[in-house]
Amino acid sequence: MRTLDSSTSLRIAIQKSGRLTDKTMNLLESIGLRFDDYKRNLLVRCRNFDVELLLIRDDDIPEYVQDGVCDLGFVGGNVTAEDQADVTILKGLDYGVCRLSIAAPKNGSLRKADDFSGKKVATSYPVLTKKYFDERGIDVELITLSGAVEIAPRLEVADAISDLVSSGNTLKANGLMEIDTIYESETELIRTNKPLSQGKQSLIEKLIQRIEGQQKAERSRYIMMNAPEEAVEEIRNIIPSLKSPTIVPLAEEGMVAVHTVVPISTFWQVMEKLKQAGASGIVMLPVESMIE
């Protein structure tokens, strides 16, 4: 394995184990980076890119990036915001999506933020929670817990909680209901604000270009169809293509093949319109990557 040059190679912090680890590694591998034994080592070098990974607790990632120990980090936005870290957020990454919410017992009297005045709120996110209530002029007593926040009302440790919510099933299982959202979070790519060499900045640009290409590909599908030649103009108006679609004449006179890329979010609505316009044999394929 080659030796990395610390003046040009990147050190990236990621969560050692947890809900973001596998998704982050899948993202890095999907953009062509190859690693060995990342589950058994704390410092892992990339085989084909000037990068090494430092696998640490997610709560430590913003500080390591802030201090310049790592150049980049993949971490939940809620962690960076809670730590108030002095870092630059380069990109939201569309996974690890969750929200920090206040919640209270379903059978209780707390139904809106104003009802929390004078109440005890248990949380692992005291900074964000305090900011939420302070902005509304509501005085609450915060009880800081490191885990199992959702059972605090049942144990009579607190009247309500402020905790991360994904599906909401944990709240329901503990007889709680969401009252309001404090912070919307997703995994973010963060960068140190310490000075970086030109070589490192160049590598970061390449890495972001690959990630953006992967993100666009995940949100898009490649479609192919046959259509009467006279329907091409109508089809072009229907398709929300990145660029003009590719039109290829077929052996059957008066028929063409149309190839293009469409956002997955609109594919089914587009498909119905294409059929009405005369398209047939519509095929949808995944896109591996997109670089504009």
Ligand code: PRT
Second form
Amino acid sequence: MRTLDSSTSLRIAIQKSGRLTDKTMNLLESIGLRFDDYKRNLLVRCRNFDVELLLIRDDDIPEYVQDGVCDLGFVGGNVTAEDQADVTILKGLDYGVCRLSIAAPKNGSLRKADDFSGKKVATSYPVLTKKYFDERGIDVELITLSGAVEIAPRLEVADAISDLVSSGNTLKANGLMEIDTIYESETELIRTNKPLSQGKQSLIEKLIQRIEGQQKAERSRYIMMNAPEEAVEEIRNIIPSLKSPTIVPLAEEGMVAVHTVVPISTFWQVMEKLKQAGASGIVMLPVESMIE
Ligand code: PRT
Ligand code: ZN
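Mind sharing the form predicted together with phosphoribosyl ATP (PRT)? What's above is the form predicted on its own.
Shown next: the complete complex, the earlier chain at its head.
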């Protein structure tokens, strides 16, 4: 096993164990990075890239990146915003999507933000919550809790809460209704503002390029269809992104196969039109990566 050389390797902080861990590891693996068992170690060396992962609690990630202990971090925007960390957000990643919302008992009298005036609001996000109420000139008493915020109204510890919501099931199960959104969040790739060596800088650029290729691929589909030769012009008009499709002659006289990559949203919109234009045997395949 190689020894860890933190002076040259790009050090990336990720959540040790939680909602973002597997998704972040899947993302890193999907862009070609390979790691040994990451579940048992705190510091994990990448086998094929000059990168090491530091696995820590998500709450510590913005600060580690801010202080330059780690060069990059994958963490929820909610955590970075709450910490008011001095870091650069390089990229939003579409997982760990949630929102910080205020919520109150369904059968109570709190229906809008103004009604919260003078009330007790339990939260694990005092900074973002205070900012929300301050901006509206509403005076509330914040009760800071580190977890199980949703039961605070039932325990009469607070009148209402401010907490992360994704499906809304937790609120429902606790007889609470969502009243307003304070902050929309997704996982972000953050970078330290401390100066980095040219080597690390170019590693970061490579990683971002791969992530962008992966994101683009995820939103794209490779499609293949058969069509009469004379329909190709119409097919090109139906799919706006179809600038230079691959056209392959088929054994059947006058028939061709058309291959191209399209955004998935476009595919479903145009499929019927393609059939009307004479396309048949339309096949859609996932794309693993796209590098322009
Ligand atoms: O141990 P560590 O400190 O690292 O982890 P943690 O327990 O603080 O965080 P974890 O793993 O629960 O969440 C990590 C990140 O996932 C958060 O910081 C968010 O960026 C993101 N995320 C996305 C969520 C949710 N969705 C989410 N639904 N984090 C928490 N929740 C909780 C929420 O607090 C509430 O209790 O899920 C419940 C609500 O979910 P729904 O689906 O019922 O609405
Ligand atoms: Zn946490």
